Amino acid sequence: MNMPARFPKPWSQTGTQPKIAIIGAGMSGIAAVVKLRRAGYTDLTVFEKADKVGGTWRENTYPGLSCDVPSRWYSFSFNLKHDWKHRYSYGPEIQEYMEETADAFGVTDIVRFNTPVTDLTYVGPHWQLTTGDGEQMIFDVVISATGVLHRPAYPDIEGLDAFAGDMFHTARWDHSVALEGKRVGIIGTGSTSAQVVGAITDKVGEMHVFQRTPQWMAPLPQKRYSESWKRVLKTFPFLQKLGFHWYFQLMLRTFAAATVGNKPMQRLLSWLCLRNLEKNVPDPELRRKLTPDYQAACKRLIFCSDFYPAISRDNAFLVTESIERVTPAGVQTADGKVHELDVLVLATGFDPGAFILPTRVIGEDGRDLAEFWDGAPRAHRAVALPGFPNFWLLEGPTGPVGNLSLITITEHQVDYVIAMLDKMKADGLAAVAPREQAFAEYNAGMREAVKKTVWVTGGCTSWYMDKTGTPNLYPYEPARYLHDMLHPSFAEYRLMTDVQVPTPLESAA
């Protein structure tokens, strides 16, 4: 028989910790975790549906997976790394950063692993969560940390399922299939496109890249690091601190300055790509079929030395024909030719618009997340949503996510949420959400003064833009936004001293 589950009152008014539930256990969650227990807060649980932490560097692991972001500002600002074996670091060298820290700082030992949310219900003030397995429980506060981009994106193209070959999406690689001399073909061109092309082009038999629109790429200036210089760091651990203030500081004045209108900045971006790409690819028809019509950094720019060279080589092969259909043999385009191949790699990116979902949440008055975002995920300040208290977002839409390092929002974000909990505790509040006012205000800004930004005035498409065509992105500098994270308005708020709790839901017996 199922029983009424029984809701206490609000933890703000019972002196009790709030039980917290974190969903993800990538990087967003264990910095949480850790930046939450530094606060005080520590009644955590972390649900996580697959079998380790890391998030995106779990789930990817294809051959030349790096980081664009240097390795001394791409870290935790609780745990720096002396010993990073490169500028750029590469996957496996990250999700072994991310597995460490969260060893190391008791993160591991509070997740929930092969345990995905499936449902999250209001019931004010509290939540209702439901896990895959059907098991019910009850939180004060839920922290989505699922992520930007982690629901690959399959190309809809007629008759990708009778492919004979091998064929898989980047993000799910299968490392069993042999690629030393087979034919093989990739779809799209974007950053994880290139850095694959030119890990493997050189091992395979034959490389077919097949390009629907050509990127700007700049050259990546990858060093590896000395021992000597490991041990230096190690042993004067404030060069540590200079070198993650140093490289936040040079991409704050550089590529982020000119995705939000400095013109000297996308000035020199757009010289140093051509300059690439001019300096790297001799053949000037092959050139020309790789030079973009669009302003650099209009889509997310790509730092990658090994492109250019691996499609030059003699084995590679640029298709700039569009696909009309994929065969069992092969990949055929406009042109009636069929590309022969023994292996096809779906270079396709991520649902953009994903972030929590497909999990269903259901807010105030029934309010469901799917249908209030319908193709264009809005949040006030990429961190709540109105209708849907004490709830929030790390790495939520219209962030700074296509100009920053992502572990630094996310540390600033998870200090934003820990001063609406001392706000809460302080004042004894039942429940905190965005005003609709507030957050339709902030969203029309938003709107306008993205118009001015490199996302829509270079004349591209990306996967920045939503349903509506709009970029969901933040248009302002990305020091504005780092500043308002640890300066929160609580007058854009509803704080709420009494929530009349419902009718229980029915929970499983």
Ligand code: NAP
Contents of the next structure:
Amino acid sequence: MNMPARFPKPWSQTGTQPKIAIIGAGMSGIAAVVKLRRAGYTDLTVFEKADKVGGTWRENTYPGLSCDVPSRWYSFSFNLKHDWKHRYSYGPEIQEYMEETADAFGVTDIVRFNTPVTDLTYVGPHWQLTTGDGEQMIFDVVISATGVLHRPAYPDIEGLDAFAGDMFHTARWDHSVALEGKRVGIIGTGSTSAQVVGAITDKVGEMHVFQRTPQWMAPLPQKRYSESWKRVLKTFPFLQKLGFHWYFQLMLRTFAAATVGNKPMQRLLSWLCLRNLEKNVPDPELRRKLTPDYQAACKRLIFCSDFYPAISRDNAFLVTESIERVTPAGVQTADGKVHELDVLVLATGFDPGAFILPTRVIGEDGRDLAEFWDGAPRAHRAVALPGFPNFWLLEGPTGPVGNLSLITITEHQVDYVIAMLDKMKADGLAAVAPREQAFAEYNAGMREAVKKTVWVTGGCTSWYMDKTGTPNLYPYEPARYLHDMLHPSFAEYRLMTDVQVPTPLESAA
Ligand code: NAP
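Give me the form predicted together with the named molecule now, not the form predicted on its own.
Entire complex below, previous chain first.
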């Protein structure tokens, strides 16, 4: 019979380093390693399913890939870069930056590449981690740094598999397929599609864009930085910091304010987008088809200056009839027309409910994370979960995402985790987890507040919505979230000095 057993003393009571597992070597994983080390936590192992760091910037390689958050802000605070080539960086440069940062800060060395984590089981106060090849290890703390949008969503369209040409999702771009002169179709008109269409329309034979819902699109004031400006920034590093904070505040006060209820800012955004449309799409019929009937910023606002000129070209066709089925020859729409294609690109987005799933995560008393979330992921302050002690999420559900620098958000979340670890160390705690009641109250407040945001009042649906139709986003000013990350309330947590488990664990593998 298994008798409750007391554990050997936890790390916080013996003065040893906690063994910390970080899952994912994208920008969150990199930020976690650098900041944890600086805070004195050095026993770190990163698990990465792929063979390189970079996360979303490694995975997405589609033509036109770029970041619509300004480069000066979309940077690690501990590794500002004086020589960004553009105001808005293209994917390859960001991926290079991720790899350079990981190398320069000693992250790459501690990553176990090609090692997916399949199972995490809490055997209090430790976590048992299982990798894809069945290896098991024990950790004191687990940090999920898997990102949000990493599982491509494939549309449920009749006949999709029967298409005779080349077909791929934007996140799995097949670079062996030449596009020059081809008849290319793209399903979807989100941020990704806008960048792809903007980049390839002048190279392909025909560009057919299948639009289900028109999007609000603001111009992207792209700019190439001069060599002399890069030299100035190198000479005066404080200007790099100034640039970081300038864009940080600009985005918080304009776009972010508009989404959480600032009406004048919302009107300004709509005006900016409509003006962009009028200026760049001369054909009134095309303009009509591209005009949304819901509020700006209800879906994630697109910043792109290349899409409208591209879709206005003679070889571009905006198809607004709904898709009936895919045939071997192309896409058939509701009017019976078959749009014949050589290549079909699926710009249909991602599963927004994935986060750390499909890793199986089992917490206290056998609580299964997939069941706990049940298609509507929630977390306490986007970083912690009741029933899952010593486990934190970076970029977890209900955090401020959208048109913000996720690097800044993630860095603040790492600071929060560090404050928790410091508390454990100072008080000799074996385990910490948010109280069920604190979690419930926090999320009840969010549910009320979110009703007033443009994501709900704006009259659209988007990937922000979970299975219950509730936006999975932070409904207040992001500045409030960042402040809360720097000032954690320990009263919201169960602070456990002693944890009893049914069976003692074998010593760490
Ligand atoms: P998305 O915003 O979810 O857009 C998916 C598109 O596919 C939508 O236009 C959607 O139409 C359409 N769609 C989905 N299923 C369909 C179906 N069965 N039939 C017809 N159309 C269908 O995906 P995304 O463009 O890949 O962007 C996802 C997120 O990635 C963005 O919101 C952003 O957070 C991030 N991203 C960021 C950047 C950046 O520059 N920072 C760039 C790209 C992506 P409906 O609108 O009608 O649903």
